[in-house]
Amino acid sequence: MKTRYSFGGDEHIFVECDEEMSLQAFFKGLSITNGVRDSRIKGVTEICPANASFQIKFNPDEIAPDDLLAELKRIEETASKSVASLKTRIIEIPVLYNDPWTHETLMRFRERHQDPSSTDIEYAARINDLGTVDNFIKAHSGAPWFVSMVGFVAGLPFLYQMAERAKQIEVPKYLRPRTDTPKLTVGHGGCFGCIYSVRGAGGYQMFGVTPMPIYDPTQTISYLKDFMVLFRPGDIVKWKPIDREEYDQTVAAVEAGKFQPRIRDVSFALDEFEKDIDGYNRKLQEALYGH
């Protein structure tokens, strides 16, 4: 698809990368936003990149919107010529599958879901052809996932999985939205894992939670003193199964200031990973874990 530029009122120029979520999309729109900030365009007030597409704020007062539309086309064509890599992370989420609350939550919304005679994660492991729960939770934990935007609500990531896209998971969201859902669900909806930031409503399956928090506007919380929320686009996500005692414990060094998350720096090429997603992907784990 050929990047398509269009006007959103007087303030805003939206910009879409392709039609449907690849890592190559994201790339795209990551090389043009850090190309608009690198620019400083006078009167560019705010960029805020997405899965496949991005959106540019600027003052019409202090450029014109075609004159900004000429900028960005500028430096698309200046982009599409980068090498898709970047410097990012590769951080450990642990989750507990299957637990308690979320199982509660679901039951009471049973009649807004595809199967209501099933919970979430056995739907889930039913339509994408993998037998059990078990089996899903290795293949929902096995391969890592890829941040490819944060928001909708604050501290919010949206995750791709890096996988084949013939085994990436993928699981329709519920058939009407539910008013509740846990903080720290781990859920998914269509392509895209996502980790409910704060409790609310919402409409993605829910296959666990994680005992680690991801936003705090407090920052009191150790690893979120300095930026309130964890994740940034472009960072790497491995999820590890644990136990509900490992959980209770997780809970209790996050309260007591003592839980520290296994984050380490890494490097990111799409063209190396494309070569050999699965050699790849264990490259990633051996910088995670040390061998």
Second form
Amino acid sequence: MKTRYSFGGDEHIFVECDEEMSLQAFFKGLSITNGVRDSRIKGVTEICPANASFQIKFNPDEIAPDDLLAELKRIEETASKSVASLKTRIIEIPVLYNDPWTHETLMRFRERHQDPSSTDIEYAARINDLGTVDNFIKAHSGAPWFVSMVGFVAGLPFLYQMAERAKQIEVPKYLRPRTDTPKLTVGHGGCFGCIYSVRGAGGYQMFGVTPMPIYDPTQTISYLKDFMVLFRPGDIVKWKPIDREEYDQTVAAVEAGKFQPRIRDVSFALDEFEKDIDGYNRKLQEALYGH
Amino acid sequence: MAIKVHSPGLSTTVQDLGRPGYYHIGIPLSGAMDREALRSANLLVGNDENAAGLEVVFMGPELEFTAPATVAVTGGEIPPKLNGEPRDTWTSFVVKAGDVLSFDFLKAGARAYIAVSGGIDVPVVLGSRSTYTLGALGGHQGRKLAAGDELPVGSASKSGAAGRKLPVLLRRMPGSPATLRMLPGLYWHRITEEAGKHFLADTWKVAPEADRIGYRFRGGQKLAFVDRKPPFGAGSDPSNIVDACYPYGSIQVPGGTEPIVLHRDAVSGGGYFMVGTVISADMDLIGQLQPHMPAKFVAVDMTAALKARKDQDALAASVRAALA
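Since the structure above is the form predicted alone, I would like to see how the form predicted in complex with its partner chain looks, so please show that one next.
So here's everything in the complex, that chain up top.
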């Protein structure tokens, strides 16, 4: 894993922790960005962690680009010794798989897809050797997912499946991006899952939709009153497959201000997770559903 | 005091100098695409530089004022008319209650900025009045203006006099072809040396898909990639990367075909490689490009980028001095 630094114009430093995705690369980025935050470097205006990389926005009138670069390399050295763990949350997200809205949308954009004769979820089930859509849903909703980046559009989480690499779902993006994606679509591209926080363009395969808003610029939804964006990097997500009846009930409960998402505080340690992935995931689930 | 929107124009939004600090959760800076033009408009009418004005794209709105105010229109040449009578751009003028501001056809540039003494007084959201339409955030109800809207205007702290004019030399507009200076980097190493040469030598044209999120260009040669085994998580296309942050001004080239320069409403990250970043000093110019206009990317180093930034700051200082 070799860190690569590059300037993004005169206002950004782009830092790639690794070319390929892994939780090690994510944690390397997290520990460096935490170090940058703690160092309170003059001229640093924004710190944006991503999956296996991060970006620092700075004001070159306040710090010379090369001075900031040297400072980051110094922080990288210290940060590489830190333990990959964090105190975080596990959040249950209900999903109606194979819903009518993403189905209508994927049919409209069929000519932009690798396999126009099947749906996105059928295609993903087949190329991941899962056989049936039911098996695919079981695989997708079985292990929890790690929020390794928030962005693209407001509050959209990128989700990394907490499973050994051979079991991780991988799908290509659409051949050409769609101009439309329903709000709250559960999508997937490369090895990453996501939830589209708003309606708009998108290139990820579409598997379902959640009734639970994750972004509310009006800040009227009960659990988004304090801040309009639900997710932060490091959060853990557990999908819960639901049927249409529960979907409709949840939508109504959100509108009535009565819906409270299931969220529990947990801690996550990368080395323990990697020692026994299934066992660790079971413990996370107990934390979510236990008392 | 309010402004009644009779007709909204093509895509008129409330913008100030933007909403920094939330890019890490996908909420971009927003704000005027041509920041210097908005600053000038505000200074002409006696506002703070950061007051909210209206950004007009290609086609102007029709607006009625409910009380007297001072108004200025800057940026792209979309000539204003008051009750049907022509008014100069880059020049402040007085409006009375009931006056109607309308616009002639676009003559040059792409975006005009309307400043009104007191500023557009929509609620401040996360520190800014700018509209981020994709996230339905800020501005007037998080969207572009529509007929029938009424925009509140703040009370002017000092009233700007009419007839103040910004000298022509202090108005910056792109040439033809537009020259966009860029710092190569990020994933520049993904393309072949030959492709890098073509990218800089070719004349590109602004594509119809050009908006506040990004400007797409076409007409250059397709970029050839250096061979590789796709890194885990990136996707199979040679232009794919493990989804990463996108700098403002970064130039991504999905599939190696059409470069997209991300602008003020940038998507904050994604899975396409980037060849480099347009320098901060040239971002305003992009906001004044119309579809089909020619443009060239010119590679510069950091020293040149910082020098250009100083020049841009000096221009802003001259504008301040001229309108003090």
